[in-house]
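The chain below stands alone and is given as structure tokens, in the form predicted on its own.
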Amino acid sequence: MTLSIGCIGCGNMGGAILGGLAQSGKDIKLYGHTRTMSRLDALEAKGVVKVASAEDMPSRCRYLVLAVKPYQAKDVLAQIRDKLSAGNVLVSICAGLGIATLKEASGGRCPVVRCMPNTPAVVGEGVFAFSFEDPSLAPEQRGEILSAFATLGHCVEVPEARFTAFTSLIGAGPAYLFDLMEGMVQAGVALGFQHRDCRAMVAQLFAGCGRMALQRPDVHLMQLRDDVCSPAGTTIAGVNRMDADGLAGKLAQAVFAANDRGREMEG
């Protein structure tokens, strides 16, 4: 049978996870409805199937991603409540909503999967985070999920107790990363490097960085480290300048701050 999946909002995520689901080679029948129906231009041409009102989604997908932002879910969710159905399956992305909240917002007619991604999704490098900590989920129905998400990067299953943590470390983690890059090509283009030039091998660095780590993962991430710096040469200094400034203890701040907002958010 092919598998249905639409979605409810169709910006920067949403899109990003219907455009790479419709790449995916999958057999899978794809709806999107959201508030500016031009954004779906790109993606109808990629097979995306325009719904013109938020109430006939879930007639027609079995899948229905919420990915509308987290002070518009409720209201959504009561537009389209009497028209789900246990043949669906609610996935939302929103941030700081828990499965008891969307599950009462949504009248519990359906089972509700919490799930955060990040943007490398865009280039089916993302990280999705699942909760399908819902008990009226099937086994088959958590099996279809991570099938069709699979293909837009790595997902895992994280208790929902642990979603603001994910969502401080990984959902936000590119913008921490992007920061980092943009300091190393600021110094680069200081050095002398054109800036497009500079970009490119900043972004190779950090990209070949991350496959070495997956593919090693015995190795500790400070022997990697420590791979690269000869006694008394030029990366060990640089490094101890990293240390000096406290560059690792500022990264886990961010994070930490990042935390507490996000439950201060679900507070």
Ligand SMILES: NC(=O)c1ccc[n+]([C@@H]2O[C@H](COP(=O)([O-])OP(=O)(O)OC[C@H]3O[C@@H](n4cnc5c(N)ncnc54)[C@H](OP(=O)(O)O)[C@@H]3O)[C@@H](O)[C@H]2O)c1
Given for the second form:
Amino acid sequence: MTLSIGCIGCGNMGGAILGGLAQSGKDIKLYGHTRTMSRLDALEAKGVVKVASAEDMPSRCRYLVLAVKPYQAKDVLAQIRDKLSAGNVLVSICAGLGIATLKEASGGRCPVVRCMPNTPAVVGEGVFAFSFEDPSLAPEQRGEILSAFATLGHCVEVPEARFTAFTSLIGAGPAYLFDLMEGMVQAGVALGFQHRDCRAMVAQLFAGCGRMALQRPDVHLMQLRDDVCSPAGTTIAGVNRMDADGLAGKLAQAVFAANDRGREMEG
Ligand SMILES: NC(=O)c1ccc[n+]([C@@H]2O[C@H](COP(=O)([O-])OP(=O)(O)OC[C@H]3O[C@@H](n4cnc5c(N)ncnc54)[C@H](OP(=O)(O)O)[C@@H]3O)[C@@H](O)[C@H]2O)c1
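Show the form predicted in complex with the ligand, please, because up to now only the form predicted on its own has appeared in this conversation.
Following is the full complex, with the preceding chain placed first.
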């Protein structure tokens, strides 16, 4: 049977998920419902079927991705709960909403999966955490979800108890890295490069280093750093200054601050 996946809420993330799946080449029927339906025009051209009413989504799609803002989620679930059945699976990407809350809001009518993407999903390079702890979820459904989302980025299974930690590190991660990139670009401009050229070089620097770290998982990151440092050279001078300022420790502190805030918000 052809897989069917629909998104309720097709903004930044819902739109990126539908767009990525539409381009995946997989045999998946895709559906979208969102408050401002004109947002779906570009996705319709890629084969996504527009569904005018949220209540019609559960009968059209087996997998329902809930991609509205967290504060909007309960209203949407109240609207569709009577239409949900055991044949549906609710995949929520709403930050901070746990499986128990989602189960309650959806009347316990179908299995619930919690998912947390990060923004590079919009270019097919996201990291998606999934929690498959709802016992009513079938192993086959877990497999179908992983197989579909693998086309959008790297998928990892994370226990729900570590979702806030994942969010603080990887969900928030793009903010930390863009900040580091901005610092590098500012330095480059101060050294005489045009902003546009410098931004392109710095973006490629981050992409290239990410690929190197991925392709050499057995080489310690400090070894990769050391490989750039010639004795008495320029890089070691910069690295020593970075260490004296405690940059790595400061980054860790930023992740811990995000984690503390996430824990407070869990209530
Ligand atoms: N952005 C991130 O970095 C990120 C990362 C991980 C998880 N998330 C999660 O992803 C979810 C979506 O975030 P986002 O950044 O994609 O937000 P967004 O761009 O604001 O998208 C939300 C979409 O939901 C639509 N919507 C609102 N109420 C609705 C309703 N009652 N029925 C149908 N559609 C409705 C909105 O419609 P309008 O266009 O009319 O406003 C909007 O298009 C959030 O829960 C967030 O926690 C986001």
